[in-house]
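In the block that follows, a single chain appears as structure tokens, in the form predicted on its own.
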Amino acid sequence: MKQLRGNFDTQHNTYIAAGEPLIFHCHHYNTFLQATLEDTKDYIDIYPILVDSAQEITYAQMLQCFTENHVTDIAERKQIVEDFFMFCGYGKFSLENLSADGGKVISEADHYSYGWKSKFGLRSEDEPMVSFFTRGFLAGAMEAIFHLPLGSMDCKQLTCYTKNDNEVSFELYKAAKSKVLLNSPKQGKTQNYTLNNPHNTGVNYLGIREALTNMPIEGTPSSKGMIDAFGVLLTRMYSNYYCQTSYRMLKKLENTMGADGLILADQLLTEAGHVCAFNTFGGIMESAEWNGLIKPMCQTREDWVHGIVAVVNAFGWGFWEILELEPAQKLVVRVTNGYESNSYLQTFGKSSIPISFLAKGGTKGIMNLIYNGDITTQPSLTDEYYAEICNSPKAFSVRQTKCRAMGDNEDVFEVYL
């Protein structure tokens, strides 16, 4: 039977598998990214965006999957969509029962409704459920296993762990009206690099990078497709689902609210990127991982800074290296290949402000977590530590000078006090 996995590509430092781009993210930074998005919903219909995104990526990358691999048999492609969606951390389902008219399906574990509900509870009884992206990625799936045109299937969830079922589950069906959806973004505008290590530093960026991107860091039957690791749970997400997401609300935003609206998703997609690095980067420091793999290399506070960009250039978001390092004062780091440039300049082209929001607000967290939260002694990654740390007058500041969706060759970022 075969698989859909992907490989780790070290030219442009992220996993591709069947064309799309996968990167390592966890249950804080999704769940959090999707409830910042939906916190635009007063302003611009950002529900079908959520859908729609993961529709027209999952339909491109299983449609490839199939044809380059001459999987013509529906029972084998279904079991492909299944065990890629739980090798991803997605979850775990059936779609034994789906014909080309559609279907139930039943999962038995989803990574945003139970990921949602432990980090923000239950949803209110006017909040609709929050697996928007499995409906979209079961829509796409659905599409390539039957070739049917993109657009022709919808997908409703039915229910879900943050309604206080116990089960989640989903409904396809024909869409009444086919929907006009675009292709993916795929790869978008790529560079070539080389990963080295610095020689600042006794932190091996080469080993940190081999050793991480053996691991085997999957779902499983036995783990119901979650990934349970660094004390978070982790995805293989595509990176185009988050920028497609991310930027379609931009555009929205500035289309409905003109400048103010550009001003207010910069504020809101940094500042997920910010969240995304105190939970997912502190959350390896305080890992066993991070003690057994990267401390006996960490001699000084600045290692913890290298050691930690070591690990995200084994995450798939391109290539992070230390400029310029000020102790508790400033960070400058580059990112070459950043999975951000690459799928906006590819969809939009050039852009009038930077847009790289996750590395922004991620370098951010790196300064806040070592230099003003101290991770070193292991305190606890509650919201409140959380609030302590952005009201805490050595809080840093960060701004991005470069940035390739503007004309620049580099994406670069700038933490200061």
Second form
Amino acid sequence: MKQLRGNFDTQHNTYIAAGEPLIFHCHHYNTFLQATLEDTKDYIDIYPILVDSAQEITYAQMLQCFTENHVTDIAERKQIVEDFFMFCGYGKFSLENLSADGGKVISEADHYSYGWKSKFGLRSEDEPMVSFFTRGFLAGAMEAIFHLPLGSMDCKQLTCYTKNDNEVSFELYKAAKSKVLLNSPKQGKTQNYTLNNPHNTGVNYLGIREALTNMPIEGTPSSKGMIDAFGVLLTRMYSNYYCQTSYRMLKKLENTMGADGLILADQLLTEAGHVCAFNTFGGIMESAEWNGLIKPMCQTREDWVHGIVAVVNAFGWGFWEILELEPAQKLVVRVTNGYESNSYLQTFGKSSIPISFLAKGGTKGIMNLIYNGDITTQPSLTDEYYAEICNSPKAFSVRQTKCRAMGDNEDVFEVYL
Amino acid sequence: MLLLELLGDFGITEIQDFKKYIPTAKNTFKIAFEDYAYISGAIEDDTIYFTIPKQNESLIKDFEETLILWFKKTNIA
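Cool, the form predicted on its own is there; where's the form predicted in complex with its partner chain?
Following is the full complex, with the preceding chain placed first.
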């Protein structure tokens, strides 16, 4: 059976699978970002954005995969889709009962459904079920499998763990009115670059990147397509899914609320990146893999900063490098070929404000974890600890001082007290 | 060769060969109990991790209660 896996491209620090860039992110970011986006529902129609963005990307990717590999058999196409969904840590389902007219899909596990329940608990009766990404994925995949036009299918969620159901299930059907959906930005406006080892630390960036990109971090049939690693549920998520949902929200808020909308979106999206950093970076820095691979190279806390920045270079987020580090005071990070700028430039062109919100929140999280708290002592990464080190008056602040989407050659972030 | 690494040859432990990429690194091991739980750590390190995936909620609860009971008994002793 053919499998869709993709490769890590060292000239872009990106994982590419059938033209789509994939990046590592955890359930904390996935669900917190979704919660952030859903919070705008009283101002904008956010729910179609959450589904349609996934549908566009999955359709484009699967179509490219089937075409490049000359896969015409429907059963084989279904298997590729099922396997890829599982490999990426999205969960596990069977498309056996699906026909060109639609059908029911039952999941043995679903990342968003499980991740949400794990982080936030159950949803109330008046709230929708949470697996918007899976709905879009299934609709887009189905269109590619059966040669259907993009936007011709729709998908609703029937059951969800967040509603205390015992399973997660969906129904696919022909859309009453075809949706006008767009092409995926794919890799976007990219930059070629070469990662080098810095001279002011013993941390081996290149060795760390090579070790981690060769680790088998993937969902399997026995794990039901869930990737439980570093204390979080990981996914190899489409970077364009984060970008399309976030930036479409940003644009709609701007249209509705003007400059206030941009400020609000900036704060919300940056905080989502900050939450991600606390949980994912924190979990990594307390893991067996950190103890084995990175900690032996760390003599000082500054080496810990280098260590986690080196790890980020294996996530597919682009190239992260430290330009300046003043212990416990200031951090300046440069991001080259950052996925946020790549996608924004491709879809929207030039921006009037800096738009690399994940990187902004992420760099701030690094300093709060290492200097405001002390991750080297292995504290429990609880909500209370987050409030103590990340949302207190002592917490670091951050600004994006250069942004490719605004015309600069690089994305640069300054974290300061 | 260490026992853990030897057990890796038999598929009992999963060894991450980090030394291949960075000679000063420590390799890591993982012993999985199917998908219910796993023990991991860096070889020749002083910390061992016992991990129960989040999906196994009832097992997490049982394990925590057993651990609390064990510590109480140990303290009494």
